[in-house]
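The form predicted on its own is given below as one chain in structure tokens.
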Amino acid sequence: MSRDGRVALVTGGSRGIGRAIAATLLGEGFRVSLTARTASAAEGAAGALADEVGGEVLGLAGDVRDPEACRRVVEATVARFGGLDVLVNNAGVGKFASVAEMSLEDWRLQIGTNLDGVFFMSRAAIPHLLRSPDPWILNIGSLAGRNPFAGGAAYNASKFGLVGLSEAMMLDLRHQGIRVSLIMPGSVDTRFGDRPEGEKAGWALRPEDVARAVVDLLGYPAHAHPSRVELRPSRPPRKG
């Protein structure tokens, strides 16, 4: 199916992996709506992408932890572009500390963003996706959804939960024609988790690698459903 004119909504699209996904989809002919928590971040990213890549791109403020904000973002996207074909649930946050030291605020922030937000956005988008001839929900998870690590209690819990949510959504929606896939990258060279960008340059994945996985999935024929992709750096540092 031609991608020209299809509509994608990317949460957390103002920087990092989300921005790379939005840019790549624009380059593939999609019309793209992207979200950030603030209007300045969303509109700034949309304007920069329009200049850098071209195409139609809309920036919308919306905190995915708020179900009403999710509904507004989806409705604004559909009002602007006339429909919705692809939802990319990318918004995520990581705050790392031991269970004893983690604040309630940081726990709730991660569960609310990384897990609740996927549910809220998907629930708002499904009625519109059902009108698309080739609808997708792509959830950006993490290999931390399979591999716990010290200091990662909230992040691991949210990403383990996302694995279960994604697989249940896939089973719920497959016979309605919506394909649900989970992309689980390992270390990506972004500022995620307050790490300086470029800290892992040379061995880590790039945001564009995750964007490539999104585009590749969207190219599969209707009879095929790759439901999970694990994406690793090819040569990470040796341990020990």
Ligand SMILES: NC(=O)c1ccc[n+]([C@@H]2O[C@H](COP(=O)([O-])OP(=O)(O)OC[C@H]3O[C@@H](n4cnc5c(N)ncnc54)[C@H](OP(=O)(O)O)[C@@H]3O)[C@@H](O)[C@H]2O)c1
Given for the second form:
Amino acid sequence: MSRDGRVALVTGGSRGIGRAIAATLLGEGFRVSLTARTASAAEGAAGALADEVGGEVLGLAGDVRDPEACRRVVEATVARFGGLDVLVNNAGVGKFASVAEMSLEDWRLQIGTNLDGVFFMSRAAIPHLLRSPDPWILNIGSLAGRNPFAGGAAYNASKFGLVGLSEAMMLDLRHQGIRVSLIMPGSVDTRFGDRPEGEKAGWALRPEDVARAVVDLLGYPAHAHPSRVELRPSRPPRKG
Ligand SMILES: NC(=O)c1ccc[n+]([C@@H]2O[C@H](COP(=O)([O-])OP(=O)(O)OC[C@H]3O[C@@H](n4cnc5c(N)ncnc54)[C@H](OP(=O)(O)O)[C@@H]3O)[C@@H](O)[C@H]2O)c1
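What's the form predicted together with this ligand like, now that we've got the form predicted on its own?
Every component of the complex follows; first up is the chain already shown.
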């Protein structure tokens, strides 16, 4: 199917992986709405992408931890573009500490964003996706969803949980024609976890690598469903 004019909604599109996904989808002819917690971040990224890539892009404020905000960004996308074909659940946060040292606030931030947010956004989007001729939900998980690490309690819990949520949703929704896929990247060079961008330059994945996986998945014919992709740097630094 031609991608021209199809509609994608990307959460957490103001920077990093989400911004690269939004840019790549725009370049592929999608009309794109992207979200961030604040209007200034979302609208700023949308304006910059319109200048850099062109096409139709809408920036929307919406905290994925808030079910009503999730409903609003889905409705605003459908009102602007007339439908929804692809939801990319990308928004995510990482705060790394042991359970004893983790604040309740940081626990709730991670479970709320990385896990509740995917549930809220998917629930709001599904009624509209069901009207699309080729609907997808693409969840950006992490290799931290299969490999626990010290200091990763909340992040690991959220991303392990996302594997279960994503794959159960896939088994439900495939019977209604919606494909659900989980992309699990290893280290990507972004500001994720309050790290300076460029810190992992040279060996880590780039945001564009994850965006390429998104576009590759969307290119599969209707009878084929790659439901999980693990994407890792080819030559990470050796541990120990
Ligand atoms: N970087 C890595 O090494 C790596 C590896 C594997 C998986 N991932 C996953 O990839 C995804 C994107 O990470 P990234 O590296 O691109 O991080 P990033 O550069 O920190 O970007 C995170 C994005 O999510 C948005 N966001 C955060 N909380 C939100 C909320 N509650 N509601 C709506 N938007 C929110 C941020 O926007 P605002 O701050 O403007 O709201 C920003 O656009 C995450 O799910 C992460 O777990 C990252």
